[in-house]
Structures are given as structure tokens and as C-alpha cells.
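Starting off, we have a lone chain in the form predicted on its own, written out as C-alpha cells.
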Amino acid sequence: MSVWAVLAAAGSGERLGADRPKAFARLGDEPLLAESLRRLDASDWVEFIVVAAPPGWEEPVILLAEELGCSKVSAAVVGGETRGESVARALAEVPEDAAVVLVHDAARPLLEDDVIERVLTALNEGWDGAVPGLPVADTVKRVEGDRVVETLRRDELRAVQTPQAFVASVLREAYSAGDVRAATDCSSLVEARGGRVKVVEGDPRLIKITDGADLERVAALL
């Protein structure tokens, strides 16, 4: 099956306190974006990559891909104000004959190929989508203001990561009909349309970088 990867990399990185977008913050000796690009390009599961770049940084993304020898990068598009809008713009660059779209966040650089395999295998089992998830260790409560309304069962909860994989036609329909600006992940839009999404085993190393401490933790794991 034809697998296209959409790499969401348009975040501003304000919480990093950097003078550049998050994708170009330094992770070791390279921009943060380099790690995800390299790993997706090396995956035998992925055929093409579209990057949603920070506005004005499309050319640096292409130059970085060339420098890394990432030949699967098909395009770098201007990202939107929200993650959902960025993915929608990148999705528009994926051809209609693509079978599967794999959406990954550049903010989770330590991507292992076995996670890609797990989400794609779920699609072969007949699911519309698949997401990696980890059990929730803390007790989680639903609140209204300062008042606790409900204590949720931990065994029914998962902390969801990327990459998330979807049948391409299902994802397109979800993005055409859903509230893209408010979507914090792709799965929520597919779920809202009645799509069947499977949770597979996630990876504790897929840390999401939001601040400088996260950068240091990930750098230590490289």
C-alpha cells in the first residue's frame, strides 16, 4: 500500500524560549526537525513525506532534507495557526491515489520503526485508523472549575502519541467535515465521523518536546 507521511512541524516554540520555530531549535548538533525527517525517510514503510513547515521556513526545510539525504520529502507547505490547520494543508499535497496517511509530530523526534509498523498493521486488520498509546499512571479527575465532578477509571484511559495512521480516504473525509482548528490530534476528527480507531502499544521514548527540559531529556536519549 502507498504510505504518505505528513510531518507536522509548524509550531512556534514560544515555550522553548528560542529565537526560531520549534522545528529548528537545537537538539544536540542539529535542528529538532532533522531527527524525525531522518527516521521517517529511513523507514521502509514510508514512501513519501510532506512537511508542514513554519511560515517562511519552507526553503530551510527543503535544504535540511537535502543536507540529510532525505530523498522521500515531496513538499514543504506553509503550516497554519493550529496543528489541525497545518495537517490539513499538508494533507492537500497528498495525491488522491495514496492508500494510507501517517501523521507524525516533529515534536516527538525519537520515532522507532516498530511503532510505525504497529499502527500500519492495525489498518491491515480492517481498522480506519490506529494510534499509539500508553497507560495513564496518575489518577485522573474530571473537574468543573475547582470542583471535582468525577474520578475516571485509569484502565480505560490512554495517553495518545504520534505517529497516527489512517486510511487516506477516511482521513480526508474527517478533515473536510470536522472542526480542524480545534483538533488536537487527527484521531479525534476520525472518531467524530464514526471511524473505528485502534490503540496500539506506544513508546515511552516518544516524548513530546514542549520546553527546554524536554529537549534536554530527549538529547540524553539520542
Ligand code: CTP
The other form holds:
Amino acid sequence: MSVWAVLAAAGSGERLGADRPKAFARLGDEPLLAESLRRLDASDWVEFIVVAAPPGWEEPVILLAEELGCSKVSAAVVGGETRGESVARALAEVPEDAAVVLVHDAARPLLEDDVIERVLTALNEGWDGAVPGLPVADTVKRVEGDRVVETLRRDELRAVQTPQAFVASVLREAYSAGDVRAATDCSSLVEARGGRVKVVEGDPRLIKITDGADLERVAALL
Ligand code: CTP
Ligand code: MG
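The structure above corresponds to the form predicted on its own; please give the structure of the form predicted in complex with this ligand next.
The complete assembly is shown below, putting the previous chain first.
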């Protein structure tokens, strides 16, 4: 089973507000991207990696990969305006004979091999895709403007993370047919095409870095 990883790292990081794209903001002594890149490269599950880079940062991505000794990086492509478009561009670099695509956000640096194993195991069980999910602690309500219209059953909710794994052909089809611009994760496109996606146990360490406080929280966990 040939597993290609797509690393979405092309966002600008507006909410973080650094003087450079979020993937190159400092986490400890390194750019944020280094952590997830090194962990994907070290994983026995992953064969090749394609990185979606911020516009103008393709070269620094390749240099960083070389510096870290990440030999599995096959390409750095320029990302698009939205996450979906960035993933689509990276997906175009994944060869036809790839069996599985594992999509991960550089904004979640603390990637453990266990969670990669869990999503890939679900594909071996015959699922089209798999996503890590955590129970939701807060009560979640649906609203219209400032009016609450519905309280959702908490036991039916999961906060979903990356890495997300998919049968390559299923993901490609979902990207070619779906509303890629609007999609906030890959799974939603696969679900919209009727794909069967399993939720597996997520990892609380897979914190998504959005603002400066998140960066400090994750730096403390390194
Ligand atoms: N991403 C991407 N291409 C985009 C936008 C986002 O590859 N055009 C990636 C980011 O690099 C990140 C992941 O998608 O790894 C999740 O996005 P988010 O946390 O929203 O990052 P940014 O879009 O960079 O941050 P912001 O929304 O604050 O600008
Ligand atoms: Mg964003």
C-alpha cells in the first residue's frame, strides 16, 4: 500500500499575525512546519510527502526539508487561496498509482505515529476514509444570527482533526466533483459524494495553532 502524505502549509496565518506565513513562524528553535515534516518523514507508514507551500515559499520549504534530512519530500507546490485549493494542487502531484493519501495540516505540529496508524487501519478495514475525532466538552448550539435554533446532542458530536486518510481514488473523485473552495476539511468532500468515513480516536496533543497563545501552549509540550 503506497501512502502519500499531503502537508497543507500554505496558509498566511492571519490570526497568528506573525511577519511571515504561519508555517514559518517560530516554534521553539525551528519553523512550525519542521515539526510535522520531520514526524511525517520519520513515519514508517509514509512513503512520499508533497507540501503545499505559501506563495513564494516553495524554495524555503525544499531547503528546510534538506536541512532536516527529510528524504521523502517529493515536491513543494504553491498553495491556493483556500485550504481546499492548496490540497487540490498538492493532490495533482500525487501519482495515479498511489493507493492512499494522508492529508495533514502543518498547523498541527504534534503528530504521533499512533494516530497515523489508526486512520490507516480503518482503510484496511474497508472504509473510504478515516478522520481522528475527539469528544466535544462544550454544549454546541446551532444559531441563526444571535438566535439559538437548536441544541445538538453532544454524544453525537466529534471535533475532527488531521491527519485524515483516504483511498486515493476516492479523494481525487471528491476533489474533482466537490466545492473545493468552501471545504474546511477533506472528509466533508468525500462525505458529500457518499463516501464512508470512519471516525477514530483523535489525539489531544494535535492542537491546532491558530493564535500566539496556541503557539506557546504547543511549545511547552515539545
Ligand atoms: N492552509 C493552506 N492553504 C490555504 C489556507 C490554509 O494550505 N490557503 C493550511 C494552513 O497552512 C494550515 C491548515 O490549512 O496548516 C489550516 O488552516 P488555518 O489554521 O486556518 O491556517 P491559516 O489559514 O494559515 O490561518 P488564518 O486562517 O489565521 O489565516
Ligand atoms: Mg485559515
